[in-house]
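First comes one chain, alone, set out as structure tokens in the form predicted alone.
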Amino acid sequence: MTTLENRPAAVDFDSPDHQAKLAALYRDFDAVGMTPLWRTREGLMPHHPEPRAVPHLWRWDDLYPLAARSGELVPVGRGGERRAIGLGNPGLPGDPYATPTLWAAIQYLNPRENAPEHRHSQSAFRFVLEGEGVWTVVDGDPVAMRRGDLLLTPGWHFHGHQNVSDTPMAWLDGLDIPLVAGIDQGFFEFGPDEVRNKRTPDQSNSERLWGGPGLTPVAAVGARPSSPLMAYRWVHTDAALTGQLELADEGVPGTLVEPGHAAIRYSNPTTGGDALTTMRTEMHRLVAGTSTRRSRTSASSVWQVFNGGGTVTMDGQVRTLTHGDVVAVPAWTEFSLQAESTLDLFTFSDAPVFEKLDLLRTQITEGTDA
């Protein structure tokens, strides 16, 4: 027991003797791999997220010509596997990542060209900005890719692509590659060198079985981690967005995210949750003249302009948006959209991961001094 009589004398923290002993302590910490919290707290536990990634915009007018040039010079085959060009965030030098958890790429397939089958633990999707003529074959099921469609490839599903048309086609790839790499969960396996099923049906087997949004085959009842429906068609997405805005015009409450702003989330019909386990996928439509409220979230996201034009404001910096442009929004970036014409945007984010971990935080900053 410490008493007044045996209590240590006050330490002179500025004395040369104390400073020498402290320096020796830190050297001994380093030697055995120890790091004192009192020297690192601000880096380990910041007051708010401080991402290395920065808000960034890639112009479609730059991306597509470069993808087309790669089609002339780079073959598709074993090894590289895909003619996919990752979009590297300037804040993440050396890593081909749009954000620390999301990989976005432009994939380009030449006429009459096949990309061989493989599978991996990373989940993937394809969003088609324009064109048709390619079928992605997921676990042997040929799925047509057309403008405005979202096509899924959940983790560990074999998949290859075939272009049966006489024109090239490009699309947006989204994967959770950085997230999976960061937690050492990457697995990859080659499949057949040729796409196994070269049929080109108008409807895939998954669409024939699941019928459409809200229809669950009784024989297949039961929760699945990812959506068993491999294609979400633009005709359904467009109808849903149009219907939301029409109902709002008719005065029906609870139909819009905010005035002039309709949105849909692609969901897993067996759970009602996100279509993919690690990525949230949505389509948003803003009426001309509409602005969204400024907000920020601890999730990061990537957006692509599908139709129309406008501007995006990120941390106070305004940038114009035109057809095909791709935008990276890191965590805790203050973000808002402004539509000059009717503006449709596809977006994906890492929000499902942080929801499951109870880490997701969102803040509306409109009207505040944030």
Given for the second form:
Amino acid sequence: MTTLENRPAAVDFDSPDHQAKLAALYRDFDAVGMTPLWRTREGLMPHHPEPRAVPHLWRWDDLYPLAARSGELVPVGRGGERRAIGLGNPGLPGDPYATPTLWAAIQYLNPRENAPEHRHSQSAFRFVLEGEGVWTVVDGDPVAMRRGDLLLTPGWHFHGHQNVSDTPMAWLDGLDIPLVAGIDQGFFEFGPDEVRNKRTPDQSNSERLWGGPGLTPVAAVGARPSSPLMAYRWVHTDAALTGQLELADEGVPGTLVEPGHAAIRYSNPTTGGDALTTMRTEMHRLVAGTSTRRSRTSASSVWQVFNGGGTVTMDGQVRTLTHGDVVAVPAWTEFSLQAESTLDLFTFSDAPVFEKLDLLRTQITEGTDA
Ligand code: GTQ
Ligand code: FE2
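Compare with the form predicted alone: the form predicted together with 2,5-dihydroxybenzoic acid (GTQ):
Okay, now the whole complex, with that chain kicking things off.
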């Protein structure tokens, strides 16, 4: 017990004797791996997220020709597995990560080329900017990949890709590779070298079973962690966005995110929640001449321009957006979009992870950048 009698005499913090003892203490802390919070609190517990990742934009005009060059020089096969080229955020040097949790890559398949089957604990999707002719075979179910479609490969599903056409095809891959690596949850297994089902049906089995609007097969009971529907087709996405804007024009309230801004979320039909467990996927449509409000969220995200053009403003920096451009938005970046022509954007984020952990925070900041 501390009493007046046994309390140490007032310390002279400035004395050379005290400074020398303190330096020795910190050396000895270090030697056994002890770190005093009072010297690192600001770095460990900032007042708001201070991501190392920076807002960044990649031009499709740079990405596609480089992916095509790799198509001429690099074969696809067992080991490397995929001709996929990760987009590295300049704020995360040494890691090919778009954000601390999200992998975004351009994958390229030559005519008649095959990528072998494998499975991994990482969740994946493909978003198709342009082209067709590839089927991704998910647990033996061939899924056509066409312009505007979102195709899922939830974790631990076998998958391989085959291009049955005479033209190359490139698309955007999104995976939770950095998240899974950062929390030591990576598992990986090889499957057959050749995709196990070479059929090329217009509709996958998953669409035949789950693809009816609001129609759940009665035989399939219960919630599943990720969507059993492997393909979300552009005709449906486009119609939903068009419908939202038409209804708003007709004066029906509550159809849009904000004026001139329609959006859909790709959902898991067994829960109504996100299609994948670790990544949120959405398509947004901004009417020509409109802007979004500025906002920030503790989720990080990646966006790809599907149609149209405009600008994106991130922490006050304005960049032009054209077909295929990819944007990385780190946590807590102030973000807004401005549409010059009708602007369709695909986006994915890590929001579901933080939502489940009750960590997600979102803030609308005032005004627009129009
Ligand atoms: O297509 O299976 O971009 O396993 C990264 C890892 C794509 C894929 C990527 C993968 C894949
Ligand atoms: Fe994979």
